[in-house]
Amino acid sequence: MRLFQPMPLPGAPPYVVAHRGISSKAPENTLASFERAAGIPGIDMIELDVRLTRDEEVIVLHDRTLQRTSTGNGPARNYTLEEIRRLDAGSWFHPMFSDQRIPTLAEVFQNVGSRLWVDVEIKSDLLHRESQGLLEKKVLAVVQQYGMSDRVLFSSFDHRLLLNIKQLDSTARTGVLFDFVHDFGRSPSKLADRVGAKVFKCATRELNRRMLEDAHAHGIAVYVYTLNSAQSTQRMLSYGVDGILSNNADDIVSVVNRHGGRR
């Protein structure tokens, strides 16, 4: 599989990123959702979220608590991996997915790592501060164990975590997520440069042409989320963004292909 480059080649279409997998048609952040993405030509990458269990295993889960997307309750950090594996992570979406479990990052790599790039969003938890660098070290160890270093983008709203990743592995590809409250008024290039990131990610409502021009002038790729309609996708394509995150990336692919390459 080709190596991941943060910026698509000149004239190429933007990357299509399946946000938590094909999360409009399968439960988010499950192997079922990721497998669907891996089966669609034109989807380049999946995006997922990582946290630690009580026994410090890296699991794929967006929320700090379990109740929205599984039969568990309370913080995932209070459960061991063995306990996490017993939870149903699919029935909330549809009974046909009752066999789905909260996967480990390793399991995702094992199942789809050879077919897709992976955007690993590292989640920080204000109510449970990990010891310095623990989550970053654990995540990086899994990435290296499965030979995924050249196919992973590390991203986070907590830019200090990205700086830690770069200190642990200077070759890591990283992307800063824009937090409107904390980052308002700071240019994409400044946010990215201070932690050595090559990607700037933000919500579609937050992006304007000035920000895009600033990023591109400094060689920073711009990815936007979460584009689930043809109309919103076409608008961002006209801007010239470099990556599009979507819950229904399987439908968005055709819109991107019709548009052609980035300007």
Contents of the next structure:
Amino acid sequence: MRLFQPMPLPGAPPYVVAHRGISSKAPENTLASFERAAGIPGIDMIELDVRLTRDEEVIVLHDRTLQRTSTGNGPARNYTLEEIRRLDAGSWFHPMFSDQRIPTLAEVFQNVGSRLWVDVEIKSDLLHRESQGLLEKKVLAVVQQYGMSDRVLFSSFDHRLLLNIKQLDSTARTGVLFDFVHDFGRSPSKLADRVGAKVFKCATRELNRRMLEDAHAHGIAVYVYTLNSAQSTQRMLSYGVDGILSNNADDIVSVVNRHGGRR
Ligand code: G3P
Ligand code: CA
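Next block, the form predicted in complex with ligand G3P, ref. the form predicted alone:
Now the full complex is given, and it begins with the chain already shown.
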């Protein structure tokens, strides 16, 4: 598979990124959701969220706690991987997904890593932040073990974590996520440049043309989330964004293809 370049080639369409997999049609952040994305031509990348278990294994889970997306309860960090593997991570979405489990990052790479690029969002919460760069070190180790370094984008709302990643691997591709409260008033290029990131990611409503022009003038790619309708996708395509994160990336692909390349 081709290497991941943060900026698509000139005139090429923006990257289509399946946000938590095809999370509108399968339970988010499960192998079922990622496998669906891997089966759709035109989807370039999946986005997923990572955290640690009690025994410091890297798992793919959005929330700090287990109850919204599995039969578990409380912070995932309080449970070993063996305990987490016993949970049903699919029935909350639909009974037909009762066999789905919370996957490890390694399992995702093993199953779809040769077919898709992976946007690994490193989670850090107000209530819990791993100390001494532990999560970054563990994530990077898995990425390197599975030979995914050239196919991964590391992103985070906590830009210090991205700096840690760059210090551990200067060749890592990173993307700063815009936190409206914390980052308000700072330009995309300033936020990206100070941690060596090549991608700026924000919510659709947060983006304006001035931000886009600032990023592009500094060679920073702009990805937006979460675009689920043809109308919102068309608006962002007209802006000239470089990446589109969607919960129904399978539907968005045709909208992007009809539009053609970026300006
Ligand atoms: O990476 C973009 C997006 O996933 C950030 O928000 O809450 O869906 O992880 P969230
Ligand atoms: Ca995310």
